[in-house]
Each structure stands twice: as C-alpha cells, then as structure tokens.
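Just one chain is shown here, as structure tokens, and it is the form predicted on its own.
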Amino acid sequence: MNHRGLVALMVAACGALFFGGRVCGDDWPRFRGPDGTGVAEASRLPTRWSNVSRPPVNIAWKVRLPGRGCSCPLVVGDRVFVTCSSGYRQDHLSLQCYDVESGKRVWQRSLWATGRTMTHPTIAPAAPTPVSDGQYIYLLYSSNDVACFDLDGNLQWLRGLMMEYPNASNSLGMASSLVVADGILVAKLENDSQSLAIALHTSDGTTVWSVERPPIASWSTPVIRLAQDDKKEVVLESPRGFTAYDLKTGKVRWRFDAGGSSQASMVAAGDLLLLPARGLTALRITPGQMPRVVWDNNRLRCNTATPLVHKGKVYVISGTILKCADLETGKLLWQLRLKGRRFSASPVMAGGKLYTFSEDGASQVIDVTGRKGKVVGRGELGETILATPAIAHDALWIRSHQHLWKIARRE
C-alpha cells in the first residue's frame, strides 16, 4: 500500500461545507451531488436537448469512453471524473479526468483488479460512484478495490480489500458508491457471503472500523446524518432492515427492523429520513430513543431509482410512472406516467424541474412548480443510459454506454 503525508489542516474556502472537506458551491462531489440530494442550484440547464437530429440540439462536447461502467460523473472545479474499466476480463481499472469546457482529456490514471471483476452483463467493475472531498478522489470499485488520487491524479494509497475479504463478492457485481465524512471514508460491501462494511482513514487508507453486515445482496448508497446530538451517523440499508453506526466508532446507535431496498436508496430530509421500505416509510430520529414512523405509504414504492426530496415534496419513480406526494404526511398528491421502459439512474432537479432518465436513453424535463407536474421538454441521446447524471456549471453530466455527454445551453 502507498501512503501519504498528513492532509493539511486547512484548505482554502471555495463555497458550500462538505462533509470532511470542502468543495465549491457549483460542484457535483458524489453520488446525486452535494450531501446526496440530488438537487443543484443551476438555472440555466437546457428543456431540450438531441444528438439523434441533424444538428444536435444543446450538445456541448461529448466524448467516447475508454471502457464500460455504470458509475456516475462528478465535477470538481474544473474538472470532471469517471471510472471505467476494459479488457477481455473488465480487470483493466480506470479514472479519467476531462476539462469541463473542453472536453479534453487532461490525464488517465490505470489500475489492474486485484479482485473478481464478474459482474452481471448490463453493468461492469466501474460500478460504484466515487466520492470527493474537494481535496481527493476516492474510488471503489466491483473488485473491491478502493484507491484515493489528488486532483492531478497522483496516486495517494491504494487497497485491495478482496485480498482481506476474499469471499465479498457476489455474481452480479458491487455497486454501493462510497460516502465520506470527517476524514472517514465508507464503503459498503454487501453480498451473501462475506458482507460487511468498513470505514478507512482517508488520509493513508487504513482501517477505523469494520462490522458485519447481514448476508444478503445490497446495491444502495450508506447516508451519513448529522444527528440532534451533533454526532455523525452512517445509515446502512438491507433487505434485512437498516442500521445506523456512529461513524467514528463503528458503534450501533439505531436499528429499524422493516426490509429495505436492494437498489433504492434512502434519503435524509431535516430530520427525517425516507426509507425504501413498505414502499417510502418516514423515520423520525430522536436520540435516546426508537425510531418513530411518521407515515408510510405503500403507493409509492421505489424500484432503483433513488427518490428525491424537494420544498416539502418527495418523488419517486414507480415503474415507469413519476410520482409525487407531500413530505409531512405521504399523501400522494398526483402522477406522472413518463416516456421509457424502464430508470436505473435517479431523477435530479434544478430551477424547478427534475429531470428523468430511462434506460433506453429517452430523458423527460418536469416542471413541478405548479398544481401538477407537467412535461416541458425532452431529451434524446440514442444511447443506454444507467447512472444517473450531474449538474454543474448550468451544465447536465450523462454518462452513457459509451460516451460522457455535456449538455448545456447553446446560444
């Protein structure tokens, strides 16, 4: 394992507070963006968009991609990343690294798995999203690799965790994207074998903790909440319910027994947190005491699609039908059947709309603003799309089968 020297204490200010770091108000640094959201302060993000008509419509550059993955773009600075992976066995690990303007590639950096890289066909090892800390790229990837690069694409530490777990594994791939916070950084590793979660040192990548986790496949993101007794918790999500861990410690600090989703992941809101379980269940936290449900409602159950919450509203994607219900109480307040066969990759708002993005590549901008959601524009690529986008710079990020896609307003 390479290591590196202490991370300095203090980093420049350049906007919003992350969790352990700090990234600019415009950056797009995890898994559905600043604090997992799924929502951006853009406004001037594009209604329309084509690359299927002649001339495109809003296409700002695209790129064709050295590999496959399913793993979702992030933007830091001026820079945006994506892992891929290549070769007769997926076993050839990547992190590419373009110019935002541009599009050009600034630099590669290559890896070779020291796991098992199969994985179910649809998907490939550069699975799970990685995660910046405004300082660091953090990377995780099917074959339990994990490594932590600079911006300039510096190798800080590498390790391969299925050398230490050899049986973590499962047939259809890893997939859970990594969390980070306070200098810990969380990987969720859970399968039906060997399943377990650990949290690493950011700074040279050993072990703070590790704890078993229930054996049975889970593809869902961890959380990290700040609780009302201003500690740091990470929620971990399973088919066998959901378990909160201090994240310092590793210490158990609650467990909600009601099964959770295998794909979907859950959401905090204030301080609630919206489960995939019973269809969306709303926990309330209070320390020192049970989890409390404020609502469930079975009518809106989730498939892989992350929901979103937003202004007292939470949307899910049901299906193929978008729909929407009040934050306080779950009551389904209307619906949306959307153009698609099916969504992998979790809607994502700005100014207003949120913006879907099925499978067979078809995208659907809605206006939520009003009484009823209400179509506004469409987009139309004419590639798989499976991870769900960015949104930075009033720019959208989509990484597609093949290709890495800025979509952004053409004047």
Given for the second form:
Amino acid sequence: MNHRGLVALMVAACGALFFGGRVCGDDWPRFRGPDGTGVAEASRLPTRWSNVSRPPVNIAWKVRLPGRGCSCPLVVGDRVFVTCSSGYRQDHLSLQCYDVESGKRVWQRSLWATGRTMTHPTIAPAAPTPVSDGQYIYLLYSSNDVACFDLDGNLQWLRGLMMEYPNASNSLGMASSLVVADGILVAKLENDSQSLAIALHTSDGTTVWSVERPPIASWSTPVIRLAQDDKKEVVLESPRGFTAYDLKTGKVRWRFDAGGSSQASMVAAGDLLLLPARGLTALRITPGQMPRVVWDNNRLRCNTATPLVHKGKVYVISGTILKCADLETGKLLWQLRLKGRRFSASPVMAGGKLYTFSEDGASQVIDVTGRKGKVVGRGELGETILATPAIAHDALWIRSHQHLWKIARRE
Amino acid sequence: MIYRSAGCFVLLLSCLVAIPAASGSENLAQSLEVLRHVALDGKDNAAAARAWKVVAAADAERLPEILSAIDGATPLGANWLRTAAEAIAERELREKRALPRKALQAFVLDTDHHPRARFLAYRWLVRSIPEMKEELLPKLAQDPSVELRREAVARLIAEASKIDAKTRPSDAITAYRRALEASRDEDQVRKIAGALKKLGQKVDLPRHFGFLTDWKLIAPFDNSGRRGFDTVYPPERELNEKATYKGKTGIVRWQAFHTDHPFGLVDFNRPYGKLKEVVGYAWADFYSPRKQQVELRLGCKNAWKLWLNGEFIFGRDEYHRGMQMDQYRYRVTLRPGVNRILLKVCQNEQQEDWTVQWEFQLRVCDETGTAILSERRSSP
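To test you: the structure above is the form predicted on its own. What is the structure of the form predicted together with its partner chain?
Whole complex next, starting from this chain.
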C-alpha cells in the first residue's frame, strides 16, 4: 500500500465525520460547503459590505486573480483555494492558494489543458468547483483535466480525461463540480455527445468505475448520500432524469424519470432528495422500493441557483424572486423580490440569514427567522459574481470576475 | 511513437525504486524520465508522485534541464514537469534568490526546445527581471511558440500605433504590415487589419489564415431525428462531382461554392435556404507540393464529420453550443498532389433563432497557425 492509500485507510478508520476526510468544522471544502448544504451554522458574518463606497466597508482584503473562472472558492484550514484559467486560449489552468488572514498567495500551480478549452464567453475552463477531503484538493476543469494536490502544492496525481474520452466536451463549457466520499472522487462529464460519469480513486487517480450517461448537456453537481441501508450512493441529475449509482461499484440503485434541470443541482435533506424537476420535487428514497414523490410544486422553479434547505424550509430563487416553502409539504410560505437581474450563484446561509448574490455584484442579506423574509443588509462589490461564495472563519469568501474577496466584520 | 514500450517503462520504475542509492544528479535524471512518460490511465501516478518530489526539490540551476525534459514528454508528463519546475521557480522567487538568468535566457531563445517550456522560462525571467522583456521580444516575432510570438506581436502593434498615421502614413503601414506578417491570433489580426483599413490598405484575411474558400457542396440529405449523423450517404462512399443522388426532397448534385467571407465561413443556408433536419457535405481539393504534416482547423456549431483522402479524422455530435475559429484542431499528413477534404455538416430540428446557422470554417496551417496554402488557390 502506498502512502496515500495508508493515509486514506487511517482516515476511514478514524471515522471522520465528513465522507472520507478530515474536514474541520470551519472549513468550506466543496461547492456549497460542508455536505453541499450551503449552510454554515456558527458564523458571525457582516450584513453590510461595499467596495463602491469610500472607505470600503467590511472588506478585509481582496486579491486580483491571475485568471478567469466561475468556480467557487474553498477554505481548508488556514488556506483559501480558487481555480483560474488564463492565456489567449485559456489553456493555462491554475490552482491558487492564499493565506486566509493576509490574502498573501502561499503558492500556485499550473497545468496545460490537455482537452478543449472553448466555453461560452461568460464562463471559463475554471468552472467546476474543486473539492477537498481536508488533506488533499481535487481539481477538475472544463477541459476534463483532473488533478490532485496536497495542501502544500505537491502534485499527487493527474488525469487528462478528454484524451481518453475525446468527445466528452461541451462547446459552452463543462461545469459540474466534483464530489468525494470514502476515497472515491466522482466527476460528472455530461454533454450532448460522449456523456459519462467517472469515479476515481482519490489515492492515485486510477479509475474505479465509469458509466455512460444520457447524451445531453448538464452542468449540475452530483449528490452523494448515505442511503438507509448504510450504502453510499451518488445521484446524478440530467434533463432526462435522475439515477443513483452505488458509490463503490457504479451499479444502478434506482432511477427517477422526471427530467431535471441542466443547471441547478439537487439537494439532499435527511431522507428526502429535492430535485429541480417539475418546479421542485421532493423524493423519498427507501431501499428496495421505487422512489416516492412526497410533493412537487411547479411554483418553486429553479434557474441556475441551487435550492437551500434549512430548519424545515426550502429556499429557491425563481428568476429574481426568492421563495420559501415548507420542506414537508412543498407549500409556498412567502416570497420576496430581489434586486438584481440574474442569479447564477447559489444562496448560502449563516446565523439565520440568507445571502444572495446577483450577477451584477449586488448582494442582499435576508433574515428568514420570521414569518416572512426581510432584507436586513446589502453588499456591493461592483463586479460580476457567478460563483457561489464560501463561508468560513467568520467571513464570506466571494469570487468575482477579477478578484477574490474576504468579507468580514471590521467594526 | 509517443509512448515507449512497457518494458522500458518498467526499467525506469525500477530505477526510481533505486533512487536512494543514486547520486543527486542521477536521482534527478531518473525522476525526469519517469515523469516524461506518464501515460493516460493513472497507473503511473504513484511512481510519478515520488519522482515529482525529487524534481521539485532540485536546485534552481537545474531548471533548464527540467524544462528540457518537456521536449517529447507525454501531455501528462509535461504537466508533471511543469508543476515541479514552477514549484522550484516559486520557491526561489519567494526567497528572493536569483534564477539562472543566462541559462534560462538561452533556453528561451533555443527553438529546439518545446515552445510551451520556453514560454514558461520567459515568464519567470520577465517576472524577476522586467527589462528582459525588451531584450527578448524583438527576437521573437517569428517564433514557433505561439505565446512568445503573441507577446512580440503585441509589442509591434504598440510600436505601430505610436506612429502618427497622418504625417507618416507609409511608416505606419509598414509597421502594421510587419505586425500582420508575424501575427497568428485572431484578435491581433483583427486589430491590425482594422488599423490598415483605416490607412486605406486591404488585407486578404482568408489567405493570411489559410481558410479554404472554394468548395463543392451537396445537400440536403435527411437528418430527421438527428439520425443523419450516423447515416452513411453516398458522398461518404464516393466523391464523384458528376453524380446525382436522391436527397431529402429530391435529386441532389454537387455545386461549386466560393466564400468571400473574411474568415472563410461556408454557409449552407445561402445556396439551400434555412432548412432544418438536413445533412450537407462540403468537399475541397487541396494541392500539396509534397508530403507534409499540417493541421486542419475547423470551426462549426453543427454536428459534423471530417475525412481526409477517405480516412475518417473525427466527428462530433453536438448542435448549437457555439462556434469559434480553430475550435477543433487535427494534425494530419497531406500527400503530394491532390488531397480530398470532405466535411459532413448536420442541421437539427431546433427552431430558436440561435439555431439557424448551418455553417463552418476550415483552414490548413502549421502548428503555429501559419497558413499553408493550396498550390491551386483562387484569388479573392
């Protein structure tokens, strides 16, 4: 057994809370944070920030990023990570590592893309969000380059999946984020042509399994969930339906044929799965039985932003309207029109407040603890925001088109 | 042959296991060999990770040797080597220690080395010694590295733009012409061509890029249910410009088509109308004076298949996700004399206004993007 394998075994033996890693409570290790919930329970975030006022308000630091991208920042320990792509052909793919306190760059590593890098002009090859198990960070780019570094920037392994699957690409770009559990990394490479999902050993990047997927583009991120029979399954969403695969073997466990969103991702909430299908659909999965629809509500339609579940309620952004519904029944409880034209970033939550981010850089902080949502704060950075921010170390970490921002209380 | 034999690689791995007994130089050389040959399936990763640590710990003086290892490395091997070299350079720059300037400068200027590795060396040099930019760029306008050339062209454009075109129009034209002759990237060429146009100069963009402008087209064949992509229609079996076939709506035959689009766009909608669920074929003869390696570069937002001299090159079953110049690149070998390029272009059933396009652009060039022209090419 090599060193990486030994470490993985030790971590599993320790029964770490996060799937297969040592993610600390204050880390934000993947798209939408711990377990993909979008929620940080114990955080003291500011409700007001601005880069357009003088002096700026509650901006601890900002750094200019050396490239483009709409992947989300990760925070692991005392470091914040973000991927970028640069160059005329966007074929320099990098991982940037900054110190959380100072914003000083600790290290960066770059790769040459081994697959196509064409994307829609609004995004870039650095679109999929990396994932960390607390010891290593795993990267995926739209070119299907996959890499693993340790937290000090030592390269552990590489794959160039477009060389192996030459038609697994999308001329608009690929953006599904990575998920990891139990030493298995899952990359969803769904597109109109050679569509697949592939599971790789986190120890060395070799293939565990791969499955063909429907040949239709999808940018949503998978969910890994612990089923009631104590088996982990990875659920993949496509406009042609939802399929759960056994995480270890890639065997199909169940299917649900309602067409899903190509952009918004599903959310696991206890024994429910909330699917961006027919508006929003709550599905209960019982081992050995067909998935059962608990409710669906076509007024809870999601666009790009992924829904968020917290304390018995589900929040979705439909167009420019924030909607809150009861998790058990799907009944719409209240709605609130947001400022801003488009919302690509998914909302995040901390301290009973929901944080929304429009593409034009305006943010709203909404207190959701009362009978209706109430705007209690605003943020303005003056730059395009497509990426879902992170919450860690009592700070918001926002990736805009040009900068990485640490938003924290200064008073 | 990109990858060496498995037996050779096993030998290299054996060498790596023996690294503790070897000297520093031997360690590095063995580790570089391991990294250079990393293959696709991930099975080399464990050995590569061990070798990477040896390389990344090397002294900065070894950077040229490490960059040289990128010559002929596999694509993944090149990335292993790049990250290790970057780790060294980053460490040295952070510690405010000097990089081996002379050796790196020589590396940048040595066109026998991999263009991408040379660009890395250039960036480190310029980052640590900014004045190196002015020293190096005048030598790089015709460089085989597209990235070094791009930097040099940017400098030429900046120089040309400083010339007062009103008082010194011929000097401005000469300067822009020099920049144009060196430039290969679309954005720079557009900028230069725009400046020359203001000076009353015409630029033959299709010729500059090597777009094929004279085609024979035949359409429409059926693509109902998108099944036409995999249906073998007669032009895939024979190229006979006199032949007629049963098409989707009647008898179809080859017709000549010349495009005068500045970027070589061939629009099937022009001769056939805005059809849906159809397949068209485009055929061009390219006359090569000798056997030579070239790149076929295609831009297309429809599903397509490409053949050269009857040999299938690649196909892509994707519709209306976007198109750009040089979207797809394929290295092929032309034979002396006539070479037959056949492209199948499929239109689907979508009705949105952004799905009207049924078109492509194709050019022949070398790996720097320098046009390679057919011996029989019509004038614009």
